[in-house]
Amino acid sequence: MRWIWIDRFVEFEPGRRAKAIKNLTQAEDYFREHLPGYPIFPISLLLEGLAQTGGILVGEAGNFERNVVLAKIASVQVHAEVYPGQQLEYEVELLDLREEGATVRGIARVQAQVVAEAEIMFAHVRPEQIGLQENFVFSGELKKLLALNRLLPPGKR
């Protein structure tokens, strides 16, 4: 995965819910290139952050044995724009977990203001189903973010 849209987890209840944050800085290329002269955080990247947070929640619920692949964004509501210097909080709740996939409900906030909501569906794919030997989704940085969260004491997350 080229970009990680989560800086760290601040809460994680296995099989139930997760909360992560992303700090947005003016130094990021997407603020210059998305809408030159009008730096807002692209909604597609915000949704990717929600999906990564939800995907880790779903993956952990299955002991990271299967790849969790974004299958569908069933609904999205955008309430406000997000700007450089703000901190996004992604909160996801596991709504449904099955053998074939899962559904999460995600809310993105800046401070206490809800800026976006989405229902995201994932498909479970075993590596051998697509001709691979290993898990290509949870082989690197995303899984490390969760491990880091578990190592830090509650006051330091």
Second form
Amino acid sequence: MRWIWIDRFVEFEPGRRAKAIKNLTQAEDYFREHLPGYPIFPISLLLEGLAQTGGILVGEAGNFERNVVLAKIASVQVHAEVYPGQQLEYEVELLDLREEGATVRGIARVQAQVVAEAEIMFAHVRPEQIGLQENFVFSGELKKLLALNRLLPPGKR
Amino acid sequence: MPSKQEIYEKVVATLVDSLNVEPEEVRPEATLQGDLGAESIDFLDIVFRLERGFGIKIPRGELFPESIFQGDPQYVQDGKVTPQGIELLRQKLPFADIDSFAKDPQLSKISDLFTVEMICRYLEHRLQTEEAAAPQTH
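Any chance you could show the form predicted in complex with the partner chain after that form predicted on its own?
Time for the whole complex; same chain goes first.
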């Protein structure tokens, strides 16, 4: 399984807001265990999807040159369960952005109904802070996904 | 400009939201890390929230300076902050209670300088300076 919890961006306003969708299917393994006989989408994965939507919005604002790392979820409210067959829509809005990090407000909806809300903070981590030599977030698999979504400019795909 | 009490109340609300603590825990002398459980990433969160709440910009390192001594033996010896180090603290943290810290200047206690009161004093100063600089509109 690939650690990509959004399927596609449907709206993207650089430095301001973005909207991505995630389709849920019975074929996804975790529904077997979560929960046995009563498949619901784990809230942890919903938060991951919101964080990926927000993290890419923040990454793009820095030209994908910084390593955007999920640092803190200051608040979460969950309003409803989400089931296989539904489509989640993740909408994030950039609240703050500076050299050290960024904050987004995220809302998850299913058919226009709000199912969860969260305020998510990201830190900009330099590779040497964690003993690496190269950027580690917007590389490899994630870069491919972004290229598929045509988010990265041609020279950077 | 908001009164001292208004600033204090807004700072309490900010810390309650950011650190998920009870309002009663946020006393003026409470230390952010020791008493309120703040971790390093929370400091940036607090800065973001204060900026939004008070409509100001807080430059990096102005409220919460990072690695003040940089391991310089001039400032720290045997786990204690030297008199030169204390002077540096007065410059970098003009709103902290350096006098109390100087009585037993253990480096390990340096995080105790970051208190609720320190944030309030910083904001009072910032908002005053800004008001003085703003054009008069009478």
